[in-house]
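Presented below, as structure tokens, is a lone chain in the form predicted on its own.
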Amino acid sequence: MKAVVKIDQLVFSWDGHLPCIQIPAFELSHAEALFIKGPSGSGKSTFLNLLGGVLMPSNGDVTVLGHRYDDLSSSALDRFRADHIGFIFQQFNLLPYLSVIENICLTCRFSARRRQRALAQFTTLELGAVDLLERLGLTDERLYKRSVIELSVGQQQRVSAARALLGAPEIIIADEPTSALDPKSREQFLDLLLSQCNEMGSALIFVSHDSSLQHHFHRILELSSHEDGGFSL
């Protein structure tokens, strides 16, 4: 099966300093659940930003869904990211002046492709948001029209996941989204997230320093250090 993500001879450094990440080769398959671990400061978030096209490599190629990032203009890359990649951030990055439902629907307001996918499955984006919230275990309808700042950390996490999943993007990138949760909540959330990615056929790239979570995933990779101070998979 053709890889959804392919990296070839990637090198990334900050401001021309020694490389902080060096990855000769990497591939991610369709619907694969990948766990990437490494200590704090090992470049996990930097690697995710390279995969998402937020950062560009100093050398080498990142190709996603057959599109080489270096071949895309800045605006084309923004559209590509919005259409094909869902992000779950460590701090969730929810907008406090929007309701729960409005936060979830936001990504489909920016992507016609994801909006079309969501509307092919649901009558409205709002119904799609509610469906995902229920599947992710947030079933109290009284919360849906409230500001996200009124929610607990665990509830905000589920809202962030639903936002990433709405419109069935081909790739979900999760940057330590469970770091603020207790062990029971972490396990429950991962089970729900993985089941939704599996149902939609989305590949999941999940980064964490917590190795106790890795048994959930198809494949485990570690960012390890080199003598020159950089890291590689």
Second form
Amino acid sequence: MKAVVKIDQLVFSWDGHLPCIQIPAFELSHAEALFIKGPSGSGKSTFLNLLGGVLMPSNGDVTVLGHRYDDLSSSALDRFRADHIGFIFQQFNLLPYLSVIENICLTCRFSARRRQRALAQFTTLELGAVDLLERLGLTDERLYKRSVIELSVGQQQRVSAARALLGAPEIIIADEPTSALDPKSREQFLDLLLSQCNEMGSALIFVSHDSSLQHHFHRILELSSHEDGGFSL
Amino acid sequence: MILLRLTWKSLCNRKLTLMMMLMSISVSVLLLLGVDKIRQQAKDGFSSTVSSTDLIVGARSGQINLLLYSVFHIGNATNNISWSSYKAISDHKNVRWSIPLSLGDSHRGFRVLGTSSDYFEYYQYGKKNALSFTEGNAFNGLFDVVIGSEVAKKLGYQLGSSVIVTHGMGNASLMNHEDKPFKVAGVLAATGTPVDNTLLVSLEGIEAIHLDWKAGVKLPGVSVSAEEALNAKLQPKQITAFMLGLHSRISTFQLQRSINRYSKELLMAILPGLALQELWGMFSLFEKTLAAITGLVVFSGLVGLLTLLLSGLNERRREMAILRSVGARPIHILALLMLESLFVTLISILLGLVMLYLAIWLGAPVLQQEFGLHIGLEGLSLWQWQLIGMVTVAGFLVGLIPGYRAYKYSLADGMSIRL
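For comparison with the form predicted on its own, would you give the structure of this protein in the form predicted in complex with its partner chain?
Then the entire complex follows, led off by the chain already shown.
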């Protein structure tokens, strides 16, 4: 199957100093669930920013869905990212002044492509949001209209996951989304996220320092120290 | 659409900041429009100190000088004019009415004006308002006096109060006409014009108190009592000026020319409206100062808005990063900030207008009664709409500064959510 993400001879360094990250070769296949582990400070977030096109490599290139990031202008890159990548962060992913449903629909308001895909799947965005919430185990309808600050952290992370999944982007990038959860809800969240990514056909790149989660994934990579300094994959 | 919704919800989420922003702009809008309304009103009121009078005639001097002494009772006439000239001109076929004015005496610093009872019938001010009485009525008897509202208030006079007229404008009691006291027969309602500060008596009354005077000095050894004066022949020989109302406005210039060329005496006729405008022109510095002050008030309001927008920005970096991660581009972030300051400005303008009209509605009766200032609930002038337009544009542009900063932040921060 064709690779969703392809990285070739990538080197990234801040301001031309010693390399911070080196990735000789990297590929991510369609609907693959990839676990990337590494200690804190190993450049996990930098790697994700490179994948998202927020940072540009000093050398080498990143190709996502056949588009080389080098070739895209910054606003084209912004659009591309909105259309094809869903993000879940560690914590505080949600806008406090919007309701649960409004937060989930937000990505589809900024990306026409994801809106169309969500509408094709669910007829309205709100129905899609409710459907995803139910699949992620948030079945209590009273929660939907509430402000997100009234939710527990675990509930908030499921809402973030629903938002990242709506409109079925090809890639989901998750940056330590479970670090604020207790072990039980961590497992539960991960199960639900993985099964939904699988169902939507989205590839998942999951970054964490917690290797106890790695058995859920198809493939595991580690950011490890490099002899030139920095880390490599 | 989503940007409008986000701006609105985000604003509502920061109620305290929102209220402070609204306060800073709406108060400056209130002041801006309020001061402009008062300025406009002062100008209108001033320009219509006399209305429906077509010509004012006096001895030849300058137009402002004649206006000042005949209408504002400031300064003195260079010369009097003869009764015969007044008679001749007021009998002209185009003249509908005439009001003689005789100045020169005073009462405790207020001018005493000798005139005819036509004054109460034809004198008009503002939007063709006639004089009205709060008490009593026009003078009937020789020693009746009608007083303006300000005179009544300052001196505490009522109907029947006794008034002793002083010769000339001095406050010194050297030359009082104490042998012939007047009695208050009527009190006028406030007009906001010099009439409020005037005491009105009949021409015959002026004549009577000067029976035993000559050239401004009491004749020694001659004394005419008040009772004798009642029976004396009291034909005025001179007056200071007179006002004319014409049958048709078209003949105004024609009559003005012929008065200016009057052969028996050096006379001058002026159009009060034009003269008043010329006089107001002298206050342009006052107008400019007012405009500058309100301009500064608006400026400081906008600076307040800018401060609040900028100081809130740091706390909102997370909000911006979240928006970026769900696909908002930096340009959206810029638009969000500009929309926010536009929203705040527009709501503030609405609030300012509501406060303005509320203030006018509550304050107008007091202003009318106490100062004779008439401020109506009428709509905004073109200039006031333009002022509002300028504030709106300025408010929108103020959003550029935090907008640009947020734009820069969102480029630098990317997706990373900083705590």
